[in-house]
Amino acid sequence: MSNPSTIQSAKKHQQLEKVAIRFAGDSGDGMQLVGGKFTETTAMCGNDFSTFPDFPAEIRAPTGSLPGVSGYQIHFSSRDIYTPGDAPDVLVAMNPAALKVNLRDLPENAILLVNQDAFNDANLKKAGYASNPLEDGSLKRFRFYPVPIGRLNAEALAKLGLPKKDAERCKNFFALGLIYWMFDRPMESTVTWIQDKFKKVKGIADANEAALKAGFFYGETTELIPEQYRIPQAQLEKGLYRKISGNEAAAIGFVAAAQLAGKQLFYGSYPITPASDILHELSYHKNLNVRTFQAEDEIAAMGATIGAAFGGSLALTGTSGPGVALKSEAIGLAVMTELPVVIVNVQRGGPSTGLPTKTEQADLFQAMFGRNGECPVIIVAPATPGECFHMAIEASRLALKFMSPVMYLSDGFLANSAEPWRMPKLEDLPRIHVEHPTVADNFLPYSRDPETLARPWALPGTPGLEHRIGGLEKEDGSGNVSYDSENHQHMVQTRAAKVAGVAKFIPPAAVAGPPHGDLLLVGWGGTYGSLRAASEEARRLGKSVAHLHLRYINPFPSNLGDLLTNYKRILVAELNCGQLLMMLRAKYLVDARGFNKVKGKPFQVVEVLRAIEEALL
C-alpha cells in the first residue's frame, strides 16, 4: 500500500498565509490528544503556531453535555503569529454539543466538519436543539461538510475484530487523517507515535492506524470536500526547535537553574489544576538531582518547601490561586526567615474553586498583599509559553542572590498553550552563582550583604554556623529572638528595602514601537499575543500605539515611571477588573484606564483593537 502521504491529490490546492483549526468534542472524544498530534506534525511541517486547549471543568461531565465539552485550537501560519486566532477558521464538531459550543464563535464561510452520525435525537436534546442544525438549513452559511465519521471509521475497522467501544474510541484519529489531508500534512510522526503508545494494547495501535489512514483517504477520494490546503514554511530564526508548553517549559527551566547553581531541585506540591504538569514533569527528571515531593495538601507542600531551601537546595513549590491561599502564613514565614523560594502560581478563574479550567489574572494582588503584615515578596511573571523557561531560571536567580521568596505568576493559558521554543545553548543561559560561608568566625545569620541586603545562606552541618529561624521577629545581626519596636521598624524596613533593591538587577522595562505617542498599551503575563497582535496591527492602520509588556512586577522596572510619561494615554488590559491599573496609578500617579476581562478567555486581537481605538478618542 503507497503511503498516503505521499500521495499527489487530484483535487485543486489552494495555497494560505495562516488557518486556524478547532477541534471539538465530549471530553472523552480524545480532542486534546488529536490536537497535539495535529501541533506536532505542524511544528515538524516549520510553520509557526500558537494553541489553546480548553478544557471543561467538570472530570466526568454527562456524554452529550454542554458542560462536558473540549475543544483544541491551533493557529498555523508561515509567518511569526503571537495568538491562537480570536476565530476559526475550521471547526470540526464530533457531536451536537460540540456545534452548539463553538457555532458561535464561527466566521462566514468558514469550514465546518461535523460527524453527522452523533446527531440522533438523543444526543440534540441534551444539547437543547429542537430540530437537527444538519438539516434545517441553519448552517448554510458556512462551507459545511457533514461526514459520517462513525458509521466510515466503523466500516475501517470491520476486519480488526475489535469490540465495538473500543473501534468507536479511534473515530477521533479518522477526523485528524481527514485534516491532515485537508491542510496536507504528512502522517509518518503520528502513525510511529500510535504503534509506540498502544504496542502493549492487543489490536488498538492497528486500530487507531487503520482509523488515521481511513480519514487521510476519505478526504482524498470524496466528492464532498473540493479542495486540499497549503501553508507553505514560516521564515523561523535558524536553530533547535522543540513544542514547548508554559507547564513543560517552567519545569525544565527550573531544572536548568538548579544545575546552573549546582543546587539539588526540590519541588513540593499539592496536585491543582492547572499547576499538576508541572509536577509530572519533574518527575521524570530524577536523573538531573530532582526530588519531588506530593505532599498530603498545601500547607505541607509550602513547610516542606521551606525545610529544603534552609537545607540548601533550590526550593520550590506550585500550584493555583486556591493553594496560595492556604500557604500564605507559611509564605509569610519564608518572608521572616528570609529564604529563597519559588512559588509558582498558574492563575485560573476565581475566586473560591471559581474556573478550574479557565484562565484568569485575578491573583496579582493576593501576590502583592495576600500575606498578614508588612511582607514583601519579588513577582515576576512570563509572558509567552517559551519564556516559562527563561523566567523559571530569573525567578531562581533573584531567589538566591536576594535569598527572598519569589512569587512566579504564570496563568491557565500559558500553562496549556504551546509554540515552537528554539532551545538555547548553554553559554547563552545566565550564571547563578551560590555562596554558603563555611568560616565560623563571628558569624551572624542576620548579616547583610552591602550592595543587595540578602543574608548569609549557611547550611545545617556547617561547624560554627549554628543558628536558628522561626517565624517570630529577630534581631539584625543576631537572628535572636526580638521584641523590640525600633528592631522591628528596622527589620521590616530592611525587608522591604531588599526587595525594592531588586530594580537595581533587573533589565529596563521596553516598549514595542514609538517610544513618545498618543498610546502606550500595557499588559503582563498571557496577554502577551494579543496584545502585541493588536498594537502591530494599530500601528499599521497609522495609530501611534505602543505595547509595554511587565515581567517584573514587584518591583518594577526602574525605568518605568519614565517611560510612562512619554504617551498621552496609558491603557492597562489585563484578564482581571483592574489590578495593575490600581498598582500603577498608585505608585506612578498617571491617569490610566483598564481594558478589562474575566470571562475564563483570552483576549482577542479585535476586542484589544477596539478597546485601542475607544481609548485614542
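Numbering follows the first chain given and starts at 1. In this text, all values refer to a predicted model and were calculated from it rather than measured experimentally. So that the term is clear: the rigid core is the largest set of C-alpha atoms that superpose within 1.5 Å between two forms. What changes on going to the form predicted together with its partner chain:
After superposing the rigid core, the Cα of residue 507 is displaced by less than 2 Å between these two forms. In the core-superposed comparison between these two forms, the C-alpha atom of residue 262 has shifted by less than 2 angstroms.
Once the rigid core is overlaid between these two forms, residue 160 counts among the residues whose Cα shifts by 2 Å or more.
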Contents of the next structure:
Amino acid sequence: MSNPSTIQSAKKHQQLEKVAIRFAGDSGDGMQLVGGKFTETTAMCGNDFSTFPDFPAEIRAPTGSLPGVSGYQIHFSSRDIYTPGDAPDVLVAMNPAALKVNLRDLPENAILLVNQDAFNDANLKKAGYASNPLEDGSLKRFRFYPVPIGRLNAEALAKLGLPKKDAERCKNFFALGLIYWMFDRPMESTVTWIQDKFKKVKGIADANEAALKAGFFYGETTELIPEQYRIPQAQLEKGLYRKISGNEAAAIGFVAAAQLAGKQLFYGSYPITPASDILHELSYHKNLNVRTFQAEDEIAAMGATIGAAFGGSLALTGTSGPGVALKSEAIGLAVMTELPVVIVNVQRGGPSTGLPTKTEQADLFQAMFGRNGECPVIIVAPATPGECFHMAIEASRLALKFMSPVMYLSDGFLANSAEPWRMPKLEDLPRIHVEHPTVADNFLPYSRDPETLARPWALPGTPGLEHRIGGLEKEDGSGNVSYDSENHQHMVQTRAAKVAGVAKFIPPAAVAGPPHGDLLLVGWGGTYGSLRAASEEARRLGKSVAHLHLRYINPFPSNLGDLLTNYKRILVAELNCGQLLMMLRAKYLVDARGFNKVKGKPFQVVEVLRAIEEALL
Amino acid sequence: MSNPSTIQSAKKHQQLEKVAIRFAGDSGDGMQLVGGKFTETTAMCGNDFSTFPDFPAEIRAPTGSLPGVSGYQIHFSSRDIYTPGDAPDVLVAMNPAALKVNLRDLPENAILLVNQDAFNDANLKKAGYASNPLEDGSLKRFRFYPVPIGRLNAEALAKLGLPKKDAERCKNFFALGLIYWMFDRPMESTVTWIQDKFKKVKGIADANEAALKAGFFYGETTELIPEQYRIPQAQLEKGLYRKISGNEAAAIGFVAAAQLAGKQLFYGSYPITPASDILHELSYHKNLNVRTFQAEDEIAAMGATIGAAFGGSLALTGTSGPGVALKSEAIGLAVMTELPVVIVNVQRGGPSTGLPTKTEQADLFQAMFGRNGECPVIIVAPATPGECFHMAIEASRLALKFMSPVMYLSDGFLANSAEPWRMPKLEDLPRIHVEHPTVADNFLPYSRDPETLARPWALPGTPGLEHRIGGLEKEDGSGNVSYDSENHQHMVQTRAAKVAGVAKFIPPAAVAGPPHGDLLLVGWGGTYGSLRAASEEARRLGKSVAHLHLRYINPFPSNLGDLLTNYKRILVAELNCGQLLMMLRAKYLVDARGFNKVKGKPFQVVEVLRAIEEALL
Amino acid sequence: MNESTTLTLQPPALTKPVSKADFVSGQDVRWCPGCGDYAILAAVQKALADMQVQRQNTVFISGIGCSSRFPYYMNTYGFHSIHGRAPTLATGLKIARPELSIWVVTGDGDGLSIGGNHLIHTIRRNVDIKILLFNNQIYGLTKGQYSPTSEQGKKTKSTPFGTIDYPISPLCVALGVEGSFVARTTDTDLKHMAMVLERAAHHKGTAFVEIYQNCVIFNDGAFKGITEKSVRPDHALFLEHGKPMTFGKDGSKGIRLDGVHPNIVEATGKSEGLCVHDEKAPEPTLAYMLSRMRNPDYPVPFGVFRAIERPTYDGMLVAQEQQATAKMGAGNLQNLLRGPETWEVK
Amino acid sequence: MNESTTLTLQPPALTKPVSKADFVSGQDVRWCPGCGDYAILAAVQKALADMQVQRQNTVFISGIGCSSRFPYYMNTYGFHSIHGRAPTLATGLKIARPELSIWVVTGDGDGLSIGGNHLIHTIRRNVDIKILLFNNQIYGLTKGQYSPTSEQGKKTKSTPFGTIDYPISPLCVALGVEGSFVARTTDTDLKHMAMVLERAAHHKGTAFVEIYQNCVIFNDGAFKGITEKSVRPDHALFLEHGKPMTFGKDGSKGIRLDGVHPNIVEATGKSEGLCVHDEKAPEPTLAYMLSRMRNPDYPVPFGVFRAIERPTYDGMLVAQEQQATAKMGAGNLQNLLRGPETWEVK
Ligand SMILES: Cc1ncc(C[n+]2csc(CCOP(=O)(O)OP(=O)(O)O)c2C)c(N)n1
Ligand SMILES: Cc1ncc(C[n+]2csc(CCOP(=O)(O)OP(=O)(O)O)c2C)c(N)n1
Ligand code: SF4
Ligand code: SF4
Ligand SMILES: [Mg+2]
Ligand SMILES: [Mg+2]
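Same protein, the form predicted together with its partner chain this time rather than the form predicted on its own?
Starting with the chain above, the whole complex follows.
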C-alpha cells in the first residue's frame, strides 16, 4: 500500500518505495496516452507496476463536463505490487471537472498538480464550481501546485508557429514532462516514440517533444516544486518483460492455446465494452491461423462459435454480461452437443446496460446458472492481467479435453489494467493434445472416454463418421434423439459428472498465509491484487489471516472443502452481493460471511483490511 | 394411491374408491379426445379427478410407430385426489406400439384391454415386436382382455354406409363405450357432444354415436369382461365446478387479475411448447380488454411486454425455458426500469431443446440467477392446475404493487394436467389497487414508496410527468443516468431490498402435518400432488412427516427459516438436480438433502414414499 | 380506422402553443462536439414544435448507441432500452396505447445489425410508429468497429485489413418488407430534414427514415462526397412526387428508364422521357430501384421514396377488437371463469 | 478465390459412385403421412446423388421446426440446432472449414420469424452456403400458429379472429439484402425441384431457395391454387434465363413491362415486347419485381430469379488471410508474446 505519509517530508531526490500517480483530464486531453507513456518508461526503469484507466461511457462528452473526465492511474514500486493503488499520491488535474471528479479520492497531503489556466469561469461552471477552488483555500490540505500549463506550453511552442489548437493539444506532454522530472525519469523512449508516431507531420512531432521537454525543464529550473523522488528498481524475477493488460493477455493466450493444440483459432464476437479489445487484437493475427468473425449480434457469434467447434476449430466467443444473456440459449446447445467452446465474459457493472465501463463480478451466477435446464459448464477466472494469458490456455485445455463449454470470467478491471509480464518461454508452455477419430467401425458419437467422460470429436470431412447432433436429448452412445425417461436422467447425471470430474484434472487450491488460522479470506478473479495486498498487510500486522484465491470455480478444486475447515472464520470478498459466498455456503455448509462491494470499482486495499479486522473481532 | 389389488377380485358392480385409466393409441387414434370425454363424464358423476396427457413431440409420427404413441391418463375417486395416478389400473391399448410403450408402467393384475385387430404383422414390426404379445403368453400377469375393436366397430357401423376410413376413425368411441360400461357411466353427455360437434356432417355424428353405444353394449352383452365397477361420488366442497388445466387456469387468472386491477391485459408471446396454449386461450378474449401479440421471437415478446408496461397495461409474457434464456437480457431491463411485468415460464425438460413435451423443474436457477449483474426478480410457483389461477392474480398483484418483474414458474405437468375446479365467486377475488401519479410538482420517477420501495408508475399521456428511463444505472429519485459509485451500490441494495421486502406482503409458509417432527418434506410448484399424497400416506403409516410446499420462492416466506428448525431432517423433493435445495442450504445453513428426479415425468407417489422412508432411516 | 396519430398532432384549442425549447429536456447533451446527432436533435425538436405536437403524448424509444441517447434530450416521455430492441418496446406500447405518438431512434448498428429482425417485422406489420435510423456507417459508442452499412474494404478497429462484408442498404431492407413510408435525409440539410420529419410524422403506419449522420470521431466525412454543398448537385438526387428525376447543376442531368434499369441522361430544359417519381405507386419496385442507386454510378436519392396508405397494425387490432366485441358482446369475467362446461356439487 | 464447393461436387476418380440410398440415414422419418417434407427429402437425396456429392464433406444444419428435422434423415454430417440460428452455425462452420459443402434447412417460422436477422446477414455476406426454406405458411411443430408468410386474415390457433400481420415474401427479403442466388420451387414438382437444387448446389455464394411445402395437418392445400396440375399453367410462371416470360396454356399469356410495372398480355405465338428473364442482371430490380408477383393478380414465378457471381465471404476471408500472411510473413508465437515493447530484467 502506498501511503501519502511516505512522501510527506520529501526533499530533493527523496527515495520512495512506491507511488501512485493519477493523470486526469478531459477525454480529449490525452490522459490515457501520457499515462501509457509514463508506464512504459516506468517499466524500462525496472519498477513493478500496475495501472488502471478509468474512462467515461461517452466517447467524448462535452468538453469540460464532469462525465467527460478521463483518468489513468499508475502505481509503481521498488517491490512487488498487486494493485493500481487505492488512492493517488499524486493527482494531475488538467481542468476543473477533472479536479472535482478526482478530489474525493485524494488523501490529505497528497501532491496535487493543477493546470491553473483551465480554471476559467466557463470551465468552472461546467464543472459545477460556484467559486474557484484554486483560490478559495479549499485545497489547503494537499500539497497543492497550480501550474499555468496552458500558458507555459503555448510559450514553449511559440517559435514553432503551429496553429493555436494544435499547440494546445500538446499540453498533456508538458504535464508528462513535469512528472518525469518529479520522479527523475528519462525522457528518451518517449521522445523516440513521439518522433516515430508523428513522423508524417514533423511539426506535430517536434511540438510534442518540445512540450515534453519544456515540462521537464520547468520542474528542474523553477523552485515551485521542491521535491524530486526516486523509486529504485524492483527485484523482479529475471527474464524478458512486457507490459500487458488483461484483454491483451487473454487474446494472445488463446492464440497460444490454439497453436499449442495445433488448431485454428476461431473467434466469433459482437463488439461490446469492455470486451471489444479482444476482437480488435485477434483480428490482426491473420498470419497465425486466427479467424475472426464480427457477427450481427451475440447470438450469431455464439452460433458461429458452435459451428466452428463442430468443424474442429478451437472455438471462442467473447462478450460482456448482456451478451452472455443473449448467448445463453445457444450455450445450452453447446452443453447438449458437448462441443468444446470457450465463452469469455469480461464482466461490467450491471444489471441491464448498467455501468458499461465499470468493473464488477456479478455475472458468476449467470455463468453457473443462467440457462434453462440442468446445464453445467466449466468456469475459470483469471486473477491478474498476466494470468489472463495462462487461464486462456487452461480454459482451452479443459474445453478440448472434456468436450465442454468453458466460461472464462474476466472483468473490466483486469481487461484494462496493465502490469509487467514476464514472457513465458514457448517450450515451457504445455502442449494440448487433441484427437479426432477416423475409424468408422463401431463409431458412436456419444461414446465416452472412461476417464473424462468426453465424447469423441469426429470432424466433418472424415469418411464414414457422418453423424448428426442437436439440442434434443440424446441417447448415450448413439447420440440419437431419445425421449426415454431413464436415458434422460442418465444423461443429466452424465453431463454433471463430466464437469464435476474436471476437479481431478486441475491443481488443488492453495492458500497464501498460515495453513490454519483465525480467518480465511476467499476471493476469485480480478480482485486478487487487493486481497493479496490486504492479507499480506494483515499478517504483517500480526493477524492470523490466509488468502485463498479461486481460479477454478466450477468445479471447485477438490481440496477446497477441507481447506475451509482449517480456519475459524471465512470471509468471502467479492464485487457483487455474495455469489461465490452462496455457492460455498450451500456446498460446504460453512457459515462463511461476505464482504461485498458493488460500486463499479475494484476493492481498495484499506477497505479489505478493515473488513478483515472487523471479521476478526 | 390406487392399488390394483383393490379391484383384483371384482364381481359385477364392485365398488371402488379410486381408479386410474390410461387410454393409449396412435397420435391419430383420438386418445386425447376420448380421454377428455371420459373426464367430463367423470366430473358430472361427482368424482374428484386428475388427468394427465402424454403426447409425442412429433405432430404425427409414422402410424404405428413407438414415438407416435399418445396417452391420456385419468385418476378419479370418491375421495380427495392429488395426482393423475402413479400407474394405471386399466390400460386401453389401441395398437402394438401403444402396448409396448405403456406396458412397463402397468402393475401386475391390472386390467389390460387391447384392440386385437391392430396386432397384425405390419404393426407388430413397427412396434419392434418379434412375436405377437397377445399370443406368446407374455401378458398373463395382467387381467388381459383382447377385443376385436376394429372388426366390431366396422360391423356396428356397416349399415351406415360410411367410407371405410371414416368408419375406422370411430373406433376410439367404441373403446370409450366399453370403458363407460365397465365403470357404469352414463353416455348422454358424450352423445350430446358428438351430435353437436359433428352437426354439419350428420353421417359422422351418427357413426360416432353408434360406435360409442356398440362399445357399451358389447360390454353389457358379452360375458368376456366379467367385472363392472362403481366409484361413488366424492365429498367435494359445495359449489359450481369446472374442469381446468394449468394453462387454462393461468390464462383466465391473468385476465381476472387485469380486471381486478382495472387494467388492460397485454400478452406478448412467441409460440413454444408447452406454453402456447396460454396464447391460444388469451387470443380469444378480445371482448375482455385483452390484447395479444404474437411476436417474431421471445426477445420481441419481452420487449413489447416492457413497452406495454411502460404504457400502463398489466403486461405479461409467457414462454418455456429456452424462451426465458432469450428474454433474459430484456428482463434485466425491466428490473432496471422497475416496471411491472409478469414472465410465465411453463418449464419443460432441458437443457437446450431437451424434451419439449415433458415436464421438469430445472429452470428455478435460471429464474433466480439467469441474468447479468445483481438482478433480483420476484418468483412464484403455483402448486396445482387450479392454483395456476390464483397465483396468476398473486403474481400480478405483486408486480403491480412492487413495480417489479415477477417470474411465474409453471411446468409441463401443471400446464396439461386437469382437475375439477370450484369456481371462485367474483366478489371473493381481491381487488388490485393501482395508482398513477398525475401531479407534476416535484415528480421524481425514481422516488419510492417507503413501505414497498416501489417507484411511481407515471404513464405517457400525463401532462407534466414527461420523464425518461432506461437500462443504464439510475440515480435514485431523479432516475437520471448516474455513474456514481455510491449511488450504484445504493441502487443495487435498493433493488434487492425491494424484492426482499415482498416477504412482508405474502402469506407465511404453512406445513401440512405435525408442526414438529422427524422429517419435513419440502417441495415447490407442480409436484404438490405427489408430495401431498405421499406425505399423507406416510403419516397414515405412522411416520412423523410434514409437508411444506412453497408457492413463493423469491423472497422466501419470512417464517421459513424457523419452520425448518422444527424437524430433525429435511428432504427437498424436486424434478431437477437440487435447485431449491441449494438455495435453502445456502440461506439457512441447514443440512437438507435432496430427492431428485429428472426423467421428464412427475413424481410417482410410491417413489416419494420410498424416499421419505429412506430419509427416516 | 386509426386516427390516433393525427389526433396527437392536433393540439386541443386550449393548450398553449409549444416552442422548440419546450422539447429540450435540459439534460446535458453528451455527444462529441461536432457530431451530426446535434443537428438531428435540433431538427426533430423544431419539427415537433412546428407541428404543435403535445409533449405528453409523445414517446421516444431508442436502443443502445451514441444515437440512442437521443431520448434523454427530448422533453417528452422516453425510453433508452437495450441494444436493437427499441422497435419491440415501441410495438408493445403502441398496441397498449394506440393514441400515443411513438418515435424510435436507432443507429446503423442498433437497427440493422443486432436489431435487424425487429426492424423488418415492425415495418412489415405497419405498426404506426416513426423510425429514425441515424446512419453513420460505423459503431460510434463502442469506438469504431464497422457496421452493416460500412463500405466494403473499410479499415476499422475490428477489421485492420479491411471489411469483407457487403454493406446493407437500410432502404432496400425496408422495401424488402414493404415499408409503407420510406425516406432518406441528411444531417447537413436542416430544411430537407424538417420536411422529411414532418412527412413521417403525418404518415399513418411505420415511417422509416434513414438519416445520414456524420460521426466526427470514427468516420468523419463519410458522406462528404455526397452531401457537401459543392458536390451535392452532381451526387445527390432530390425526389419530388410527380416530378421528373433531375439532378446536376440547374437540373442538367436526369434519370431515364431502360426496362427496369435507370440510365443517366442529359436533361437540360426538357424533361420528357425522364422517369417521374411516384411515391404513391402501389408496387414498391420503383422505390426499390431508387434505393439501390448509389455513388459513383448514380446520384444518391434523398426524400420520400415511398408513401402509401394501408391499414396499420394497431388500427386493425383495435378494429378487430371492436368487431369481436360487437359480435360477442362485452366480455364477462364470471362467464370466463365458468368455461365451456360446469357441474354443481351440492 | 473460393473453389471449395466445386471441389466437393466433383468426386475424386477413385471414390465409388454414390446412389440416392447412400444419403438415407436410416433414422425413422417422423413427419406426418402426406407431409410435403417427404418429397423435398427425396429430391435432395436424389440431387446430391446425381451430382455425386461426397457425403463426408456435406453438412446439413437446421433450426427447429418440422422442416428442421431434415438433417436426421440425411446420411451426411448434420446439426439440428436451435430455433432460427442455423445460418449462424453454418457461417461459423464455413469460416472454419471453407472446403465443406454446407446446407441450411429452415422453415418460414425458423428462418423468417425468429431467425430473420441471421438469414439476411448471411445472405448479404454471401457466405457460400445453400439455404432451403420450406415455406408451409404455418408453424407446424408447435401445432398451427400463423407464420410471417401466412396470408392476412388467416384463422389460426393464435389468431381465432384472423391475422392482421401483412405477410412477408421470403424472396423479397432475400433481394432486399442483395442475395446473389434467389430461387423458388415447390414440393409438388420433383423435376423442377431437382433443377433448382442443382443450380443452388453449383452456385458460389449464398443460394437462397424458397420451397413451397404442404403441411397436411395445419395448412393443407395452401398452394393448391397455384401448383396443382390443373391450375398451374394459369397461376404459375416458370422462369428461364434469356426467355420471354410466358405462361398460361400453351404460353398464351405473357408479361410486358410498363415502366417498372408488369402487365399481363396475350402472347400466343409472338413473344416480342415481352419481358425477357435475366437472372444475371447485375441490378436485382427485375428479380425484385418478379418476387412481388403473386396470385390473384399475377402468376407466381418459379425458378431462378437471380444468379450472379460475386466473391464469397469465405473466399474473401481466405484471400485476405493469404495476402496478409504473404505481406507480414508467417506468424510467430514468440513474437506475438513479445508484443510491441519489451525490457529485460537481469
Ligand atoms: C447486447 C449488447 N451488445 C453489444 C452492445 C455494445 N454496443 C453498444 S452500442 C453498439 C453499436 C452502436 O452502433 P450504432 O447503432 O451504429 O450507433 P452509433 O453509436 O453509431 O450511433 C454496440 C455494439 C450492447 N450495449 N449490448
Ligand atoms: C427459442 C424457441 N422458441 C420457440 C420454439 C418453439 N418452436 C419450435 S418450431 C417453431 C416454429 C416452427 O415453424 P416453421 O419454422 O415454419 O417450421 P415448420 O414446423 O412449419 O416446418 C416454434 C415456434 C423453440 N423451439 N425455441
Ligand atoms: S462517437 Fe461519433 S456518433 Fe458518437 S457521439 Fe461521437 S461523433 Fe457522434
Ligand atoms: S405438422 Fe405439417 S409440416 Fe409438420 S410434419 Fe405434419 S404435415 Fe409436415
Ligand atoms: Mg452507427
Ligand atoms: Mg412452417
